[in-house]
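Take a look at this one chain, the form predicted on its own, written out in structure tokens.
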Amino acid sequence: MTLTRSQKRGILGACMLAAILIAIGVLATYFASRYQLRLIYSAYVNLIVVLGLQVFMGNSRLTNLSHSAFMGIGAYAAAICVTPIAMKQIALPDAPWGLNAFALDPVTSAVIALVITGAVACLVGIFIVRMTGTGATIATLAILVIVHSIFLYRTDIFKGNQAFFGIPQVFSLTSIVILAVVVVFVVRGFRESPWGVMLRASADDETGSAAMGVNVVRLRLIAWVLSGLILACAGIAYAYFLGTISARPFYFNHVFLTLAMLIFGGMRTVTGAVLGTFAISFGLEVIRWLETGPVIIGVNLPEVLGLSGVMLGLVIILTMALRPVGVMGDREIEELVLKKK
């Protein structure tokens, strides 16, 4: 099969982004403290989430606010399967359907989590992809609320806001870097594929695309399910590293954070997703440090609790007002590099 010019450029761009991700991982491995390693790991998890968002939002131009729910489904499904029986009988003594009576290996658990999340994504996607505009946005928000309510109130399975503990630590920083690189290639490959090109064309002119024979609903469903699978990977990576999960991280705060990352970098490109994720991840750490009231050049700054939330809101507002397409706009990394040359 002969690759098109855009597909070749897509592979080049993915290689450039992969090199950057690997470089950050290598530098962190040798120079970062234990606390900093956890922060960087969290940034990579968020990157996978934002890339999952970009697959659907960036190509279909439909807003998705349910992404943290699919991340949670993947995390809980893998955690329930992989946690040792002895630990599950303590954490989930009243679990139905014998969920606390078996334990599987990490790979099998991850595959089951992907299958479950993919099935749920396909089921709800059949309805979501037929909607447009505000209706689609509200529907995805409803999915987030429904899934979170199940996590919260089915304490016999998910423990609610209490910690689900005892998950074996399977992943390391090396693991998440490899996973992030693979996801970058998958997302960029979809963007440059005929499916991705047609989906973006349908976002610009749905009526015209349909008249040309493009099955817009099918393309949206493919992107939606792929997005759900990528989000499940992020959830699995989250559970496999921390060893403890609860319902709280998979709700509005996380939706708001990752959406800000995608909007700031630019939802139309994979490069924008990577840029936005790391820029806001590292920027937030500086802001959280300022919240504590540090001493800078002999000046004792006051504590400003809640500053990080305010700054996230400002990022979204200012980006949407001053540059709605984000920092990168429609440009990918290879376009910037080749243009300079």
The other form holds:
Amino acid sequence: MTLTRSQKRGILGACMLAAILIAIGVLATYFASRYQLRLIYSAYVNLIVVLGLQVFMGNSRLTNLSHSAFMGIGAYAAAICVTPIAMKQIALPDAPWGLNAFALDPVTSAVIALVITGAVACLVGIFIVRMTGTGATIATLAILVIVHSIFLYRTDIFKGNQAFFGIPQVFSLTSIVILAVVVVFVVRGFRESPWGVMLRASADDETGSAAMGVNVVRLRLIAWVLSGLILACAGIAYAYFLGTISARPFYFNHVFLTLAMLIFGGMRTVTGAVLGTFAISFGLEVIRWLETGPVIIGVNLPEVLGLSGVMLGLVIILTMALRPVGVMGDREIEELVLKKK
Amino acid sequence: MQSGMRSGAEVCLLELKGIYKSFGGVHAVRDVTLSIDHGEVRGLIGPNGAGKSTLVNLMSGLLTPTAGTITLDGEAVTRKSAHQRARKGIARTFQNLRIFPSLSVEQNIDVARYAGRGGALPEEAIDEFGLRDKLVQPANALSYGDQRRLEIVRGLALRPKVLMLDEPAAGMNEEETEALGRALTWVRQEADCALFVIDHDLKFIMTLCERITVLDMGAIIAEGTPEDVTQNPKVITAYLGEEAGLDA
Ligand SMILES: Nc1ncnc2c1ncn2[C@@H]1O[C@H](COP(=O)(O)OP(=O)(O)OP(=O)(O)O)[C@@H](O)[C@H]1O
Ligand SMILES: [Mg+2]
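Compare with the form predicted on its own: the form predicted in complex with the partner chain:
Full assembly next; the chain just shown is listed first.
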């Protein structure tokens, strides 16, 4: 099969993004402190989340608010499989179905987590992809709430708001950079694939695409499940690095943060997802530092707690008002470079 | 009903039997029975609001008829969705353009290639409709006329059995309309598909089509060769309301 013009450009663009991701990773390993390393690691986890979100939202242009729940399903499924029996006996003494009586290696556990998340995404997706506009958005919000409630109230399995600990810390910054690069290629590949192009056509004009033979429901489901699998990867990477998880990080604050990243950068492109993630991650660190009331050029600034939440909300509102397609709009990174020539 | 040159044993390409469609109290299409042969070039004319676009919507599956059946190559497609019909070989363009604005011209065509029945679009189609130099442009950067031409090429890229064109010459000047007529004549010879063409430009329709169907107030009032139709008193009466006769 020969590649189309936009597929060739897609490979170029993905390589450029990969180079940037690798460069940031290499710089971080040489220069960052332990604390900064953790921040950078979590930026990469969020990047994978935002890329997972882009696959569905960017191509189908439906809003998803349940993505952090799928990340949580991946994280918990892997954690339950991989944690050593001795640890699980302490952490989950009352676990049903012998969940605390087995332990698997990290790779098998990750595969099982992906299968479970994929299956849940498929089941839920069958309903979601038939809805449109507001209906779909509200339904995804309901999924988030349902999954979170299950995490909270089945404490015998998930420990609720308490830490689920003892997960082997098998991931490093190198692993997450490699994973992020792979995901960039997958997401850009999907965007330029026949599926991605047909799905974007249906988002542009659903009736027009149906008259061209596009089965929009099927394509949305494919994108939704792929999105779920990428989100599961992010959850697994999160659990495998930190060693402990709890229900809270997979709830509304995280949904809002990653959504702001995608909207700011521009949800229609993979470049937008990458740009938005790094810009907001960096911006938030600056704001967190300002929140503590630092001294700048001799001026002692007041302590302002909650500034980061306000700023995040403002970023979303301003983007929506001034440039609803986000910074990148419809342009991918290679188009910026090729245009200049 | 008598539909042309082929023997009675042969199955028609597209056959509509007793099709009705109403929107609330409006009877947009009333008891339409119509058949199109393989490779035929059929024109559909009628005053504004006659139900022409509604008929195309019914054939392409965007609307389901209130009553009646539609068959394609002998297979019932009345309950099939639009995308299924497109894959079976019914392609169309829209009176109000429906291109994909965020995709390039080439990708607009690719969508139909991916979803279509397989087999490559004759590359010359892109040249015939003058889109060769514009393939990398975003589709929404095209002029109105080019967007119309893109819709036709996109329809052809499905490798359809029948391509329905809803007012392809609308908004085009005389020169452009003539060029369009030449390109469609090329399609007729090269693309191995039937054409079903709606237009208000009677000269355009008369030169392109071998048979013409006339629709008025949702019902067929005449059908035949261009000469038959122009001399039909019912047709002249139907048109008197808006145009001063048929000698365009
Ligand atoms: N979706 C709809 N809902 C309600 N009424 C409709 C709808 N679509 C068409 N109609 C009505 O059906 C009738 C036929 O409309 P249609 O668009 O098929 O006419 P047309 O022959 O294509 O006219 P024109 O030459 O102006 O394009 C009109 O009275 C129109 O108002
Ligand atoms: Mg019409």
